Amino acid sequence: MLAYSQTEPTQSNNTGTFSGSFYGNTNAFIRDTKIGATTPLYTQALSAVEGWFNANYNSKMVNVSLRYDFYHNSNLLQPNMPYSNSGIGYWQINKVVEKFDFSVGYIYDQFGSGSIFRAYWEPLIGIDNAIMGARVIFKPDQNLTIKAISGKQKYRFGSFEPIVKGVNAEQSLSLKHNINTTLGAGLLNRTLDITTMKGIADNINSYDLSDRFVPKYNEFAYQAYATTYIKDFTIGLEYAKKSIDIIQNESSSKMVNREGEFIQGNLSWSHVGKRGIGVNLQYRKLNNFEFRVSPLENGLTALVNYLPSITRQNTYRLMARYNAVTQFNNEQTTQCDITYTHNEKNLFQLNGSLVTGKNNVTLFREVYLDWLHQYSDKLKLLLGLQSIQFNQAILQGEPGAEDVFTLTPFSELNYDINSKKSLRIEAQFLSSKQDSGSFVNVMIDFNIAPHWSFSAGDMINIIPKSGSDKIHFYTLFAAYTEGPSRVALAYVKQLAGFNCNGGICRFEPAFNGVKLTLSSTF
């Protein structure tokens, strides 16, 4: 786990004071033909470092941060391909006068949830789209914040040259019968510049005269969004939508320009007591709503807005292999997630989503059922089901492959042995006739507070395709921590898949090697 956030800093003659974290990554590729581990990065590489080490300073006359990245022969920004470039990644100086908040250099920030604007950094998929401008935040009250935005989009050591400007203000409001709502309202504008503008005008010229059209220097994406809390319901809407923009047509890959609409609501109702419930209905609607600062790029890069996934968000290895991956111009998803707690030893979770594309064709499906039951202060055990249906053609790219449909049972065995010892056990069985066809998974986890931890796992493709051999892959991890310093030793081997992170996936090959980390905080 990336170790980003500040411990308690340091002071000194109460002029200031200083705080940081370093992580640091190194990969040994091992070459595997069997799954496809022969990319350059096993032929040539070899080895591959990356990492990142903040600083921050924070005074009362102004706040600094920094953050030196480095990356030599990695795989994480191209992941076939070993990149290496060092230098400054981020830095910031901002300083607060009375109701206004002033900040230069690389911006992070959002305009309500990310429809319409979210710079952001997930180093551990290759994603750090800050903004390289300003920002500057007015709070009249403690109910209303403005904040305004303007500068290039980063790309690795530089930036793109199109300029990103905008403005959002939000509104908390109390009204009588305990209700509370918050309001928000949000503008952008992406200006092409005219090398970018050549690259578009070029490539449109090259189609035949009925799919030409003349592209606009400006785009202008707007969003309206409101969230509710009344007694035990909370109720959340928004909406947004782009003027006519250059996007990439999703059947021909030629650009085409088209409005764009992106609608989404939730429903959550919450019921404390001897028997607790909860409920939370979501549903989200995109239409054309591609939105980058360039569009020559494609995949996560480039990205203006943030769009993850709404469907459930899985962690065990053969739960997490089958993914939605967000559709930018034509998606639907509907998503029901139920909890109920019987009494203090027995809790159900049933979750259920559809995602739906052009025509109403399935893009991904699942249906998910747990049961957790507490034996004891030291013992619990949860168990459960789920079903996919994947959408391999449209969600991986794999033009006339069939749907993966997948059943897969698994449990979980938590046993705190003493107050410093405890024990973890997982298993899940993947039964599928599509893709690489059926795997067990099986991983167990021994920690030794507060220093050690150590796990062993093996997932095998125990029915494989036909004309496919049996693979073991094996993980092995140990990890020791001292103080806010952690050490990591991993031995990993995996198939090719969807790697996510907070609803944002990217597809990455196989992978067979040696993983060393180390972090720490200060």
The other form holds:
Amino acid sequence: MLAYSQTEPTQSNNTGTFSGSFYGNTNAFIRDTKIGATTPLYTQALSAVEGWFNANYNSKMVNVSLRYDFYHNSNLLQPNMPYSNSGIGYWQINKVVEKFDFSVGYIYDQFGSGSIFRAYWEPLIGIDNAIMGARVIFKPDQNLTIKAISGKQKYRFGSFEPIVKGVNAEQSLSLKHNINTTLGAGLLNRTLDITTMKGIADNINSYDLSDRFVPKYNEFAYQAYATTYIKDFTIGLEYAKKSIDIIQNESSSKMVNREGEFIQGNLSWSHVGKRGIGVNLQYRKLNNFEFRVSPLENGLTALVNYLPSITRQNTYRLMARYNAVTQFNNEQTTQCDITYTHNEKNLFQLNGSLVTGKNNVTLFREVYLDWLHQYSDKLKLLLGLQSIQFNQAILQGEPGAEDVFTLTPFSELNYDINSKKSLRIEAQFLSSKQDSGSFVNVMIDFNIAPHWSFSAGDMINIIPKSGSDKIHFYTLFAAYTEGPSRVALAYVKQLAGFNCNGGICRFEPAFNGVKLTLSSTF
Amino acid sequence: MKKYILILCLAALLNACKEEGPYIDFTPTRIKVIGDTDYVSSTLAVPQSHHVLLEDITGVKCPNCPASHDVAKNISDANPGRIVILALHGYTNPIFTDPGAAALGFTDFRDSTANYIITQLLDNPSALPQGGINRKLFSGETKRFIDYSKWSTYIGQELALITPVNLEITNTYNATTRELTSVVKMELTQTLTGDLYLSVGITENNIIAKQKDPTTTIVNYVHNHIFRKMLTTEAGLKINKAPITLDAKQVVIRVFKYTLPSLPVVWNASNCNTVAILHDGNINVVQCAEKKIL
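Could you please show the structure of the form predicted in complex with the partner chain, as a counterpart to the form predicted alone just displayed?
The next block holds the full complex; its first chain is the one shown before.
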């Protein structure tokens, strides 16, 4: 969760409450030709300011929210180029009338898991695909929720022209023998506007005759899902289908007209006793399931649905270097996650995942194992090993690149020096003969509660590929927290790579510079 | 139960009738017909007079359509040889276009290509008569179809333009086999940018058939310029395909062969015309021509 998330309101009176948050960040870009930090951000803009101020007023009469966004030479929305604009990035008026809930303005919401629709804000990877329009939620009883939404998808400070309309219903049921289930269904319709369709038709008319097709203005996607709880088991199933729609082909060189399909299932079992164990099995298949308000867009832009990678989300710097970026149009993922608590002092985790693509080509494979041992109330040690196979040609869009194989032992030590001071040390060694070679990363955090946090680290390509220099990627960080406000100053140098948030990844260029961040909630 | 009916209603609202997609050109790569040729002329041709295409969107049960036919004829008579008229009978506005049961005696002139031109190229009017002038969206208008009271004004504007392409048709007809050979010659008198498309079709005059007017049904009404057949696809044959450019002096000759049908009705070759239309990538007509088959 981001630091600027809303907290309990700090002001209230008889008529309502006022709450909000502020986030502001300044970047100073320092050119570094060795790592490729040479975009116009480093040669022209040199510095940037970005952030937002969010204010909410909630009362029995009405709920009103507003967010002012500002981007001045910012690289948040387009990582390679400075972007400047500011204005109202979000507003909403909401009123609850008995069993109905009405909202107009910008809407963030999702149907079920988001497989056919999710409108959300993830600013640190440039996602803000709110629906500008209206939503009605109807709750005839506590077990049934029906929602309907209609509008245009937001794009920066404007919107895409196509229209999105949808309806979703969820019913909770309590059956015999302690069996509970939630059933859901959704339907979404996207209608292209004439200008967007003209652009599509112009493209299609430029193709070879055999590749041409008549595109449709209207796209329909529907989903049905069920989650059932039976004692220690949880079973989840979801199926979604898209009517024939315009998507990019495998090489993103042409648009094609295809139906799409989504299948997902998961089975969990957990047992808590003297020794605890939890097992989670997941499977997902995506077939031509790219769904955008405008098929002319690409990347993370204009996506209507939410299809995060379901592989393990790693947080350590080197272990998160290679990610299973979702392949919307052809992907099968299988994952198994096992957690075993031997006793209060020893906890084990095992994870394995396999992602395959067209013709069963392996896109991503990960095996992960860790052991957490608590020596005392003050001292914890985590040891583990991760192995990855990463299809760089497809997942990173680098044709001809060989698969990357990594083996990464890692550890983390947490030590509470006293009631105020704590120390955390993490270290990883990524061994690879491909891509940029092998790396070591060490990071030390030192916290003095409740105000100060310090961090220092270095990542180095300790065994570079032949012809490359050894480069240190230093990180220095200091933050001061005063109540709900925090000021952080950091020097960051990082390689080009994926920046992932919640399983959604964006490839970003190398960064070298200083960041000053101020955040506060009220 | 009511709540589930509500969900079904909401879902049903999202679905609707079958839609019509945008224009996609499925014209097969044209196999060269004997006589097809292209070359660059050594001299720049003098522009011929600019002709105007008037597409009269009409119907046999449209009471006001005879009035629009008269307007079209008057304009044509005032500008001999410079107005190319297509009488388009489509499937939309069935109250005006559907001939109804055979017993009623109306002739069915409706044609799918005419319907395509009406709905896709002329913005599909909801009432008749209307007409397209060179398929253009004129300043002050919101649609490409125009009320017949304004035809004369807009046609006058178009006639004053200088054509960038000379367009000529030469017809040869074999009365025994009923095979028509139309040779269409295009010669650029100035350099054009964008794309250029050629449509070639056949119209027929002097068809005696029923037509409604405001007061009665005229049994022996003379129908002229009835659109019969497009020899290219609806949206035309792309001319500027390599190595052909749209530079001045470029000459392109295309030959079209078609056997006039005898079924279900005999087309009277003596009353038929070949029509050629050149339009740009924005479907605006830049020149057109008409030539009697016999």
